[in-house]
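Take a look at this single chain in structure tokens; it is the form predicted alone.
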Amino acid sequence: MSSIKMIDGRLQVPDQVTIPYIEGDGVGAEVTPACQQVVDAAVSKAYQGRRRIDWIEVYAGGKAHQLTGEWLPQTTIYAFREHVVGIKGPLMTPVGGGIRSLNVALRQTLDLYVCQRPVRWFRGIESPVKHPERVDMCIFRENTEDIYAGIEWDAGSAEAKKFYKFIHEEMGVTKVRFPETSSFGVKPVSKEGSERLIRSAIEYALSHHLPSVTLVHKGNIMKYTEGGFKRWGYELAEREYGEALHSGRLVIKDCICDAFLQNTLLKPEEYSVIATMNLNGDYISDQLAAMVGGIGIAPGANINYQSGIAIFEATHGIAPDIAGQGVVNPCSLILSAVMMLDYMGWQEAGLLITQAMERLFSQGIATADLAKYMPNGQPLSTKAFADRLAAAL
């Protein structure tokens, strides 16, 4: 097996390489086998042969607990570390067991700091905004900290009770309205944290000759949080990239997330690349994706830029309405592997992937889901349009 390095800060990716995926649950089973089938076609007619993925399955969610008694066994930690980039289908929420979510476990364990969404329009996609032209972002979304790291304690709990006690007598805290009803929970924002993901949209920017970075907060109600983000992005900005800000080749600038969601209906054009903490980029990615078309077709990923481990993933959830009947949208997970292919350097497979799936969409060809919105649509399933994608590359 060849495996991703990471050497002297760069990936190093041999023309043979394997690649770990998780399969997912529900319709994980449908969009997982969908994406490798079209993934392989583009690398294969993209370099004629010479570079080729070799894919192994690892386990996590439902099929993991099934075959091991374990919902996300050490050794897919592992094969991550030692592979590095790899892919995944959507994942279950298991009841019970410690764990809140296993996507959630797996940035956490692996330090994937950044959750990246990039978010464009595909002609011939029906959209509920007049111009979805004008919306062409990537979004890097705090992915330890804030809310999503989990600590908080239920109303009435012992440890509601001990946390109010403590910010009451020591911390003189006197605006809890009502504390023994109260649940509680503690927003971590560090410094380092909120460095880390800046520097690699600035960075991102830089590469892709993008115009701007964004950054969304709440910092004029939460100051020392999320005002905490935004000032220690612009510091950073002025410390480390100051020859880029004073050419113009970098420009940073700043917007209340509230009025940032406003504006990316009013003004779409005037952001490219957003930098902002978990909630607000949970709230930012779904609306932009429902602004060119929904779900379906929204890739996303989780990364670790000083590692350089990388997990792409469907962004939708495991669908088990529909599991099974072969109607499942997997582009998702097949813009997904696009992404992949694009942070492996195999840009030209990935090329062909996105220009064969805009042509089908201008011609009506898609999964249900989209199909149904279209002029002259012809929906196909799950297995049937990969088969077209694959065969339109």
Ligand code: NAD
Given for the second form:
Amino acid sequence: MSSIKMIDGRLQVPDQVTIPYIEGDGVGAEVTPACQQVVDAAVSKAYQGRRRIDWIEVYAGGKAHQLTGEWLPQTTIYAFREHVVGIKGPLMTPVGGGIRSLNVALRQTLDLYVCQRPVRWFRGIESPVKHPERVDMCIFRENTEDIYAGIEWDAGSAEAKKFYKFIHEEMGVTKVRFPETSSFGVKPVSKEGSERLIRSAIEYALSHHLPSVTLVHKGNIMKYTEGGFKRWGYELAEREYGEALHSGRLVIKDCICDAFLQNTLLKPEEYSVIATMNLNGDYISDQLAAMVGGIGIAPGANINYQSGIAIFEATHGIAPDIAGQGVVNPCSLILSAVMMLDYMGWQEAGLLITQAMERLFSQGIATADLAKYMPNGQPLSTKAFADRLAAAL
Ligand code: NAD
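One more: the block was the form predicted alone; return the form predicted in complex with nicotinamide-adenine-dinucleotide.
Now the complete complex, all chains and molecules, led by this one.
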């Protein structure tokens, strides 16, 4: 088995590489084989046998629970650490058992601090906006901090009372309108956490020759948390990327989150790489995905650019309403695999896939969720679509 290694801040990728994958629950059993079929065909075509992926299955979610009694076995975490780059289908959220979400557990355990979501439009895909072709962005959403850290207490609990007593009596806080019936949450936002996220976004913009990085925040209201994110971002750019800034290779700007959501509808062409905090990033990702065709084709990844560890993933859920029917759209996972190939430096194979996908969509060839909105739509099953895509490479 040949693992990817991170040496001196650079990924070393062997030509025969082992990639761990989690099949995923629900429609995972359908999108994962479709994705592997297309990726294998693209790698074979791009490199004529010189490069190859050996997939090894690792377990999480329902399949892991059935096989091992655990939802997220340690062996799965070890496999992602050892092999550095991996991919996963969607996972169900276990009810009870102390796990809020397996996705969150994976991100936290492996400290995958960037949630990266590229958003672009493919000709042929129906969109609710007039000019979807102007949407071409890559979102860098901070994954480990903010109000998402899960530090919160329910109204009326002993912890909520204790917390209120502390902020009221020791910190002099008098602004809580209904203290007896208030729940409380804590929003930690650090300089280190903000800087490592913003640095990744800047590096990505520079290495892909992209026009700008926009810091999206709500610092006009939350001055120290969201405002800190913005200030630390500008300071970091000045300190570490001064030459690129002053030569014009790098443009840093910022936008308040509510205005940003509006602007992306009105003038999306003004934005390229987006660096933002956890909660803002959640809303932004869904709005932008909806503008270019929605859940079935939105790819994503969770990445730690320092350790190199990266897990590429379908962004949709397990879709229990259509699981087992052979109709699910595999493009979210396939485009996540394209991101993975790009991350590994195997761009040629990724490009073959996106170009073939563009050709099929423009002829109306897609799974039913997309084809039903296309004037010339020809709905295909998941398997038939994967076959057509592999043949069109
Ligand atoms: P969902 O994404 O599973 O489904 C929402 C709707 O979109 C459904 O009608 C579904 O049929 C449709 N849909 C989703 N993906 C599709 C695809 N690729 N092709 C065609 N149609 C598609 O979201 P949900 O119903 O909110 O969540 C169901 C379960 O999935 C929950 O247990 C949730 O926790 C889990 N979930 C997991 C992830 C993940 O692992 N990344 C993400 C979201 C939700």
